[in-house]
Amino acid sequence: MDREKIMEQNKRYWNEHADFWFGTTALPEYGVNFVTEDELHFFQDVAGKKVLEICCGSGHSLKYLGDRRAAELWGLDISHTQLDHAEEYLRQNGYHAKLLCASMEESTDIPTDYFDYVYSIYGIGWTTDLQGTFRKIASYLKRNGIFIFSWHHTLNYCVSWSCEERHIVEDDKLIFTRSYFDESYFKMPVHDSEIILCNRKISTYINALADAGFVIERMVEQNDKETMENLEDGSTKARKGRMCPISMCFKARKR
């Protein structure tokens, strides 16, 4: 698929549906049914630090770090509607952030060798150029700066959420509906629209980080305690969540 067409279609989706996602999947949450920053402590002490969020959405994660006395708040997002929401939300909470409307793949006015933290909460997977995006992020960070990102776990897309066409959990066995090795783009209907994503192998993320000059400090793929221990919930979604990771999160340091 053509990268420009993919970005344009996904951008249109976010401009039209930003209201629906306002405030969802934001720090201290890293993802769906996933352990939180309160447990992981990936950011440690951000007081006086400069932070940049890739795919900043409605600004809730920026506020979270602002509440912890980050010195500078920067956000990048492809959707002008998302940035309008973020600007208003941060203003109402007494914060000002430098917000840029661009794709993560583009060259922008973001300063290089400047940030202590660059992070993305459920945003990186939207990129059409993973390696190029990681190299840009590395350029934004100071030496020893930290890059944190979360996304859907790769296996989450290999075992479909939908059980309309077939039962995906049978006798406590999962049925794969997509090859783990298939990294081609696919279309997914969401609301009254359609988005385009690529399901990348975990090794693809790891190797791209290494090639961009990062050292991985932690990789977490742990569903939260409630998901793992709520045996009374017998729904397909809950049973899958007890057997398969739903989200994943990386913490890496720039060499």
Ligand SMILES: C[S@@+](CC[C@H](N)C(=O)[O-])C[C@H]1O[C@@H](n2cnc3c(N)ncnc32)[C@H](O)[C@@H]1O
Given for the second form:
Amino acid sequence: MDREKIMEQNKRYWNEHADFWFGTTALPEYGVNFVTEDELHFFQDVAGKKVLEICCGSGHSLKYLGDRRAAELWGLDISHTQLDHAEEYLRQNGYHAKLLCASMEESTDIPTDYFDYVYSIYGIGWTTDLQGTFRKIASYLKRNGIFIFSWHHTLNYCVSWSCEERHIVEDDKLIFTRSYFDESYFKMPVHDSEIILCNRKISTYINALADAGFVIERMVEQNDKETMENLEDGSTKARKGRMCPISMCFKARKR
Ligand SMILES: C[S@@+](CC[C@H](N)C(=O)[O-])C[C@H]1O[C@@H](n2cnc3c(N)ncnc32)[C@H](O)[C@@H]1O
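Show the other one: the form predicted together with the named molecule, since we just had the form predicted alone.
The next block holds the full complex; its first chain is the one shown before.
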């Protein structure tokens, strides 16, 4: 599938549906039913630090870091509607962020060797050029700067992306509905529209980080306590959640 067309389709989705996602998937949360920043402490002390969020959405994670006295807040997103929301939300909370409307694949007006932290909460998987995006992110960071990102766990898509619709748990065995090795793009209906994504292997992320000059400090793939321990919930979704990671989160350092 053509890269430009994928980006165009996904951008259209986000411009038309930003309202549905206001404030979701934002720090301290890294993902649905996933351990949070309150437990992980990946950011440590951000006071006085320069931070850049890739795919900043409605700006809630930027506010979270503003509340922790980050010195400079920067956000990049492909959707002007998301950025309008972010600007308004941050303004209402007394913050000003430098917001850039661009794709992470093509972003240009971002200083290099500048940021202490670059991060992305459920954003990176939208890229149509993982290696190029990681290289750009590395260039924005100072030496030893930290890159943190979360995304859907690869296995979660292999066991189906919609456990409501399919019979995917049988006798407490999960059924693969997609090959782990298949990284091709697929269309997914959402609301009254469609998005286009691909499901990358864990090794694809790890090798792309290494090739971009990162050292991985941590990878987390832990569903939260409630998901793991609420044995009374016998729904397909809950049973899947007890057996299969839903999200993953990486913390890496620029060499
Ligand atoms: C799940 S949302 C992120 C939400 C964000 N963490 C928050 O706090 O609101 C994903 C975001 O990625 C953006 N996006 C999708 N494709 C992109 C691309 N190629 N480049 C930059 N942003 C993109 C969307 O516009 C959307 O705002």
